[in-house]
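First, one chain by itself in structure tokens, the form predicted on its own.
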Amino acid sequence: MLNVNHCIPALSAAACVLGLVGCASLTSPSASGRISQKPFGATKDGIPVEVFTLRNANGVEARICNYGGIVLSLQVPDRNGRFGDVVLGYDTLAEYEKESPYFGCLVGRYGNRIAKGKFKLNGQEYSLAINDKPNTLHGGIKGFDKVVWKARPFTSDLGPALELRYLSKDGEEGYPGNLDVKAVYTLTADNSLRLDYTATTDKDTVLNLTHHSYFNLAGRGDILNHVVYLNADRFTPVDSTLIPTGELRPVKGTPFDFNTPTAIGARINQDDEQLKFGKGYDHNWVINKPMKQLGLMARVTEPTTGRVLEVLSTEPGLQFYSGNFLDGKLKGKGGWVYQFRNAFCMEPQHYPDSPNQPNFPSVALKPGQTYQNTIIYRFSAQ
């Protein structure tokens, strides 16, 4: 984990006050990169929002706002050194507030689905908001993607960084416990966008935090020619409402086997019940690595640009989503209308519906424990 206690602040103490509201644009260079900050408007409730630009010495740039911790843009080079934005999103805060399929955001308290919005913990049943009938999805009606986080930009030993903090109060969206969450984005020298989560609670609760950028390594068009490798021999099949059945099914001999790098579009339209349930890929893979160990989950290559994305995490599962619910109704950055399968998501996580699945790794967090989760999106070109 990134130890922020030993990091050197990149900005003056006055500029780094938690919240960072109404500040003028300011820039802090360092040997490993630079951070700049400027206003990004205000929410419908009048809360000021800031956008922070992290840039490393290679010219890679991540723009992140403290509304939802959203990665607004991510500029990385192709094989010829040409930079392009590889994530979907909007140009304005108002568009994110109006309607967003979780573009680029921090996800919590519980990433993915919980069946029928109910779970039991210590014999007590908790009821959550139903926002993906008949289930709850990505934390409920107002999850972590829709709140303004307190922000502190700083320079770490790994590169320019942004610390985001949020106190989720007991009972918020139906979840127990006052949950203190910290998310630290760092842009590293090896062209990785690293996300380190930590969290503590004052009451037994469940927690499953992830990140939800929509990637397109070509910058435009569909993602069917992107070639995917997944480090997984099993996945968790789902029912028609996308809730896991509890089975850990071998991928061998199915369209879910990406142990040999395969184009997303190669088998996505096969006559397979699981593909029909998800309208394509929208499933959790069981990653081949020990629990809590940082390891490679996925590698995605885009043949025309040569861009490569590697996904590493300490989490046990990875949700691979092929943009099946993009339908041409959302107009994004620069006027690009996002069509069916114009992006993919790679969401490191615990398995969906784990609170209701005793055979899945536990997502319980107790007082005195510290939740930790590292997610790395590493970019290169070939």
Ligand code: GLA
Contents of the next structure:
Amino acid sequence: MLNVNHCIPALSAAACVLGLVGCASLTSPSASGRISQKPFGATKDGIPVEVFTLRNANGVEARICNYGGIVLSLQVPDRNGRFGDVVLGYDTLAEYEKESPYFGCLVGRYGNRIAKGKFKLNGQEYSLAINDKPNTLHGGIKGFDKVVWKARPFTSDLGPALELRYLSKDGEEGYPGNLDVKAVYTLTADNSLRLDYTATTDKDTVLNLTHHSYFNLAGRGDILNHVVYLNADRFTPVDSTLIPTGELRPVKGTPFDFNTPTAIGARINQDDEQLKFGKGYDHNWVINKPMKQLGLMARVTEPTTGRVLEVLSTEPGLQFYSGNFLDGKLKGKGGWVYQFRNAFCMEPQHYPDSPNQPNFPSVALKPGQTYQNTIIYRFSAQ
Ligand code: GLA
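Since the structure above is the form predicted on its own, I would like to see how the form predicted in complex with alpha-D-galactopyranose (GLA) looks, so please show that one next.
Every component of the complex follows; first up is the chain already shown.
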């Protein structure tokens, strides 16, 4: 493994890691990105953590650590070519370990909520930790956001990449099956941060992996002027604990209709029961596209900088969360105190509580099957 802060030209990283070639001599015209690596300290338990910097030819840069697979920073240009960091987070590993509302992390085994922390599979009931009363949220007490993943920087035809691997043991956080999970982040030439998940199990289980970056395309302030388009005619309304009722409700005529691009703040404070339950937007939209097909879910534009974020995925649903639990108690990178609605998350996933909802697409994974999920965050400016 690399253990010093040095750079690797894209397409030669794997060879460099193996010590087969001289790093300096290899570059590729098709994907001229770079990866570098340096220590990010150690966890409370003494496990060393590394930070990997992926950079493409346009200067777009993603810093990712192998604790939780957290995207620590993401530098993208505005309409004048000025680079800025568009994700929230902390400067140090200790702060992430102390308290994080899932800043930038990989989420599993089950992203989002499972009602009352219980589900049945093949007639057997499983009990999970209640970490978001009265439900389980984002994988439980020690989800995939809080474990150290085995990291391997490499390059693909698409650009500099980081493979993260984690073996979640049978019974971990209450879920059945030894689960072998691979998450590959790639920074592509078209300014996309791409995440490809695959996973296999040795027992029937349930799985719902996603990513939890908090975006602010202006780099500061609240996100109420960001304009959102969502490719969805329906959403899954929730009860007061944010568990879906099972209905797929048309968005037409409601504050949940983003088929016409609309500012997040335009309707967020309307007198609407669903908005009250979520303290704003914190819901799953049913994306208009065939199952498993990679397609556009959302497009967010920020008028002052011109930055645009497009979200694509193979998943059937998208949780759009408008940062309603940020309340000024967390101080992040560079001393920015994160206030109410200072960021939004776009989490491609299966619908919340799917293991208990027979009418939702299945989240079951069986031995012999390979789980696959691609999530793309594509940046541009206008
Ligand atoms: C998800 C949930 C929200 C909240 C955040 C983390 O987006 O849907 O309700 O729990 O994660 O704070």
